[in-house]
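Below you'll find only one chain, the form predicted on its own, shown as structure tokens.
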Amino acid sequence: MIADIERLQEKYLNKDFDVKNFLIEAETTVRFAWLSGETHPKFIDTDHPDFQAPPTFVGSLAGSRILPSDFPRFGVGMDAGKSVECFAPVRPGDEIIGKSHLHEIYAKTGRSGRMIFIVTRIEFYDKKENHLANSDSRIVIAERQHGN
């Protein structure tokens, strides 16, 4: 099946599928930090007055599903890459709520045929509807060809 990106686009870009909440644990905050080298004092602390999650600590959140269910299936997906993005501290000890969208949807062509990259992205909330980062995964779908 050849995937028609500008059709995929029009029906899922931008249109939250998924809503999670996540309670955010200082022990996991702390083992997360010190699993990815992190010394700060704010990250590895609880008793630090700035006591935070490590900026990339959301990109290890993951939401209900990675894509919205009826999206169609054209290819086996890989993984491609995530990108976190922060605007505030997420404090552990609080509730935050995700909500995934399907960011970006384009096509590269390779030697090996067309790929279609797929961004979800995360963003994230605390309960003030304040948003505090996005996270995007990236999915890259080398696209079956008729008779494959």
Second form
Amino acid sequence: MIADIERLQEKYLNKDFDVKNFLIEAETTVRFAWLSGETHPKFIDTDHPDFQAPPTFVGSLAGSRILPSDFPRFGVGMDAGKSVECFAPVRPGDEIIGKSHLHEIYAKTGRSGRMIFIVTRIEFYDKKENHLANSDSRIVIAERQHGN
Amino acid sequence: METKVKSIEDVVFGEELPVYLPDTSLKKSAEFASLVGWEGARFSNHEKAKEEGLAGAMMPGILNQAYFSAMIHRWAPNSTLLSIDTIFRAPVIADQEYSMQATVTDIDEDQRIIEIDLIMSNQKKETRVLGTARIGL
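Alright, leaving the form predicted on its own aside, put up the form predicted together with the partner chain.
The complete assembly is shown below, putting the previous chain first.
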């Protein structure tokens, strides 16, 4: 059963399947900051010299699709986690580019059968191709059993 | 008044950050979900969420992650979040009480990077979200 996971890895890992532009609006990032309890002026004061989006804001930016269009359907996916890496601030007013690829595919077998984990990574760049951040979404899919 | 950490020299290995009690109201969940474009009733309506098989309306996972970020910035306002990884072990249900704990697990004075373990638990002390953050200070 490992072979099918290896085939998926070979076919899909590290290949961009979506590119999307995002206009970062100050009103949205400030609201995000307020709602999540960020009180530092650089996140909530648009006049602050280092005004920027809160670091986890990129986690709210979704690509046009979560998985490649031809990716096989194993079952219903659940949100198993989020990870964000920050390399440079995301500045409100800027347009940034998000490029999506599958970063990890692996399986774990438990009492209720096999669970497939898929990590979709969106890499965010500014217009000068500076790498600003990565946002990983971890989806877990309980594989359908035969007869279900 | 809580003491703010200003530099890496202020940080002690094993130190626990001040416990954070996040606002898990349904109103907050719904407003945040709407802001980020997640209009599903599972974040804004307990009854409809139950019809989907949930115990109630859920807090968006990325809001819980953002709460951890805010918690760290309140403790160390000068810090820069380098990365945060959160695992959603079980749903966080709106209108229930949760607490967030964080513990310093590594201090790299050469790189000026601190690693922090994160846990969000309910009143029964059951872990609902766990993770790790790396900050520069």
